[in-house]
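Below sits a lone chain in structure tokens, taken as the form predicted alone.
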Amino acid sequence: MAQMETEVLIIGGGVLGAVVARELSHYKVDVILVEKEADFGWGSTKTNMCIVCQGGDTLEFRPEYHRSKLVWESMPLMEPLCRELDVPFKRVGELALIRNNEEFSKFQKLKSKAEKLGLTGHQFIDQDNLRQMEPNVTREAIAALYDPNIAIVDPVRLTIALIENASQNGVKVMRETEVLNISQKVNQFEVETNRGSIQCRFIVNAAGTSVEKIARLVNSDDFVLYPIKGYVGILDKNLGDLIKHEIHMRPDAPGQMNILTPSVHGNLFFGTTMQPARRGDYSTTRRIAQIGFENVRKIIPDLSEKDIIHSFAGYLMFRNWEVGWHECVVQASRKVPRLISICIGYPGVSAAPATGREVVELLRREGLKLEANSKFNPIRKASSVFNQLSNEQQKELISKDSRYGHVVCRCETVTEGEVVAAVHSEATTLDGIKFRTRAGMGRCQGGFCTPRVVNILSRELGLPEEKITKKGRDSRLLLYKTKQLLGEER
């Protein structure tokens, strides 16, 4: 087993671990980031609804909450960050639908609250203007509270871009590396992983749903988190023009939400049903799906269940469910020097930029010396997205590499050239390709392109097709060749 040394070890390759790594790469600091999965952003990050919000229309955002501070500080940082990293970002605005005078009165109070907090831009939209902005919303809506600041991103691509830029600037990254144990010594930690031990002076615990587990390894039980499970459904891209804004409506039942939002890739996402759940249970049920669909039809009545192409469940970690999802964990341990734990819950992606900066400041207070890295390069260029290029650009790309003329995924028009580029950027699994290129995210959910992607991965990685996995570890897609069952392998 290998033995490594570093100044700062970041545990977790979700959006929070990734943004801390990128912030630390501004400085001459030796950093290693470890992620237990085969790729980045596969935990709570990928179950995000893509929304960059500021919370002016919800009661849970209050100035006394640390989470609110991080979200508000992050709002002006997100767009320039995405521009530097060449990550899709789109400002869509938000419409909170109002159905009656009672709701209108509540939203008047929320608007006043937002203005007192310095959250600008909120305005009421009357029914006629609402119809012009969103002609397909329910006729029950008599008005809406509009926030022009709300935006959407791709949280997994943002995470991957942060990691890639951090790596370009000197951060060492290790995937499929799970922390098994941590020993605390006088001035350092000894971190045992499945790939060897790592000695470090500082630890940033950004382990997502495992953040408590990592903290307990060094008896740093400074906080207790509660897992909250949510359901998200994805609608066919051919409905992408149905709405232009993120739209939500106050739920009729407690413990639920009712949101419909565009995504940067054209699909619509809807989310509902927030409730305490058993950690690690990512299952969805027909009952939860029906609740979600019934709720979203209160926003757009003409939707059909046939429009749903995929759904998933994910977890948010909250500090205290009983009194609300108010607070986050971004703190130096009171018991263990040089250990920083971070977990935002909702909305982690929105709060990420400011969280990265705050964690660096916490590390400085804990004794980390920070000297500016004069060679730091903030620019990361993404690979070409074939279906977003003009005809002339597509022809030029194909003339340079004919593999861009071979469409692998029909639903999303993903080419062989894009899949190969993703492999060369260290995508080694089917899901790694999916989140980088969207091959398999269309209407057929990989029914057409999966065999072709497996073949390309096999060829480019120099592995038999039976060794290709969906998401690493034991998730093989092909167990054996057909004729092996007949004893006629050849």
Second form
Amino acid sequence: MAQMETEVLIIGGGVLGAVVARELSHYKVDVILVEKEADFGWGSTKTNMCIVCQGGDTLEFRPEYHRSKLVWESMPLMEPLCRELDVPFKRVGELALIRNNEEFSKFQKLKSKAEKLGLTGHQFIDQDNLRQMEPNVTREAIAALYDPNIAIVDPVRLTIALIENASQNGVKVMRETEVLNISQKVNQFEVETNRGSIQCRFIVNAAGTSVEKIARLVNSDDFVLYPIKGYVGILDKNLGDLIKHEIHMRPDAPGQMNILTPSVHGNLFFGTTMQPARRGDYSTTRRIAQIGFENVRKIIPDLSEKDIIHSFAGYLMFRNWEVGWHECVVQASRKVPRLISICIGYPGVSAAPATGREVVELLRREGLKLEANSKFNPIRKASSVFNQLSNEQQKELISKDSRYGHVVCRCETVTEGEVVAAVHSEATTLDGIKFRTRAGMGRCQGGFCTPRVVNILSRELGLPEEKITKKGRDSRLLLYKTKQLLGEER
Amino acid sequence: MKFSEVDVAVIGSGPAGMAAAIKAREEGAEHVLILERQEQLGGLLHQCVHSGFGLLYFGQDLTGPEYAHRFIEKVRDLGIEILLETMVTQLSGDRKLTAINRYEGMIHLHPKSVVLAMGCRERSRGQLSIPGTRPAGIFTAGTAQRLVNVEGFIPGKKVVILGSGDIGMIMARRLTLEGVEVKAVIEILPYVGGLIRNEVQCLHDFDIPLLLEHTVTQIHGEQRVEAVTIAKVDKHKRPIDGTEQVVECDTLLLSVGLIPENELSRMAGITLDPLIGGPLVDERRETSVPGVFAGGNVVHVHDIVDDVSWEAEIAGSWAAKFSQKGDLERKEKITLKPGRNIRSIVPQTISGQSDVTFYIRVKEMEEKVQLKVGDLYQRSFRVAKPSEMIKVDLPVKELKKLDGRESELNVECEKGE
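Previous: the form predicted alone; requested now: the form predicted in complex with its partner chain:
All chains and molecules follow, beginning with the one already shown.
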């Protein structure tokens, strides 16, 4: 087994681990980031609703919480970050629908609270203006609180871009590397993984739903988190024009939320229903799907279940769930020196930029020496997205590399050139290709492109098709060759 | 070929596209061009290695590739131009078309007329919102068919098939012949979704269990499918508590319906039928955009391939006429109105000036019914099922009885003999 050494080990390649890695690459520090899955951002990051908020827009807003501060500090950082990393960012604004006077007075209080903190832009919209801004939302809404700052991103692409930029600047990243045990030595940790042991002086624990588990490996138990399960549905692109803003509605039942939002790729996302559940159980149920759909129909009454192309569950880690509100974890362990644990709960993506900076500050306080990396390059260039290009650009791209003239995914017009580029930027699985290129994310959900993508993966990775997986580990797609089972005993 | 000289451009080369192109050429269109996104002509026919094709069209029992081959030869003989591995990415309301491939790069065309023959796609797990985990091992039946028959792979060893559409039943037999254990075919309705001949030849003849009025209520397994929970459903298709059973399997195939593929139609601003998803067409198979015709499964999903080719021939023939004359004579239109227990009627409008064949589907299975088209036609059925398309031929002499007085014609399925 390999023996590695580093100054800082980041555990977890979600958006938070990635943002810390990129932040640390500003400095001359040895950093290794380990991710247990086959690709980055596959935990809570990929089930995020894609919204970047500044806080002060939902009734649950509590300015006194640290989480809120990280969110509003992050807001001005997100757009420049996305520009540097060449990932899509779109400011769409949010409308929190108001259905009665009781809601109106609650939102009035919220607005003045947000303004006192210096959050800007909130304004009330009357019914006529609301109709003009969003003609398709329910007639029950008599007004709305408008927040023009709200934006949307692609959280997985942001995470991959952060990781790529961090590696460009010297951070070492390892996938399919799971932390099994951690022992404390004098002034350092010995971290045992399935790929050998890593000696490090500092640990940033950004392990998402496993953040407590990792902390407990070194007997640090400063916080308790409750896994809360949420449900997200994706609507067909044909309905992409139904709304222009992110729409929030106050849930009618406790423990639920109700959001419908555009995404940077043209589909609408709706999210709902938060309930405590067993960690690691990502299954959806008929009931949760029904509640989700009933809720979104309160926002847009004439939606049909046929408009849903995909749905899934995700986890938010809530601290203080028992008192009905939650706080994040961004802290150095009280018991164990040089161990920083981070977990935002929600909204993790929105809070990421400021969290990255704060973690670096915490590491400095714990004794990490930070000397600027003069070679740091903040710019990362995304590979070409064929269907986003003009005709002229498409023509030029095909003439340079004919594989861009071969469409592999018909729903999203993804070309072979893009799939090959994704493999060369280290996608090794069907889902990896999906999140990097969108092949398989359209309305046929991979019906057409799956065999084609498997062929390309097999060819580019030099692996037989039967070894290609959906998402790493034991998720092989094609178990046998034809004729292989004949003559075998049942 | 100069792309600027195309008379009729046909998008797709399955049983619809080739039939339309051949007909257009035979009716005198000089430059007919087929644009096909796959490596060869024939669309999905190549993966349909079973027989049952062409019984009506050729009077012979052919496999999919054999059926395709007959058309391919004719396409070649008639000098129809072909662009393979070519994806049409844009179609405008004035029939301007953009396509890409790796050889020519980007191609711009402005054909005199267009035939849409893109066929249909399968409904996915996401559209059904089947609850459970998201492991590897869930495929649509058509994707599995390609994997087995074209790519040479077997997705898994123990398979459950949800939905008794034709491809699902055919794959049940195909996989059984490959040594796979097909645990069951599960159908939510009280009758199979596909043809009776497939129920008999694919399921009964191979002792594959068929569970009617059942559905999959949960998918299990983190990495690979490990099992599914199935349950009986009530008459509202809701699972009945206490009837659940867990079926161990490594693969779930879905054969739960087909949807006409109309991205390009939408792009061109063509009006679609909200219920069946294909373009609204008249008896010439002209869409709401003049000069753009459509035939086959892109309009509505047929039961058998022969009807697909026949319907596309209508589109091809009128596309040829349009390309020669620059337009077609516009006549008063009569709109077909779906009445009691009628799900769909194609064509949706007619002129009343020529013979027409209607393709009709009922909403729900019903015994002892009478199908009526206005006062012009009626026929009794012992049983009418949504899975069996009803064809009604109305000769022009019958339609002339309308005498231009009616702008609507009601189609309904009445109870009673």
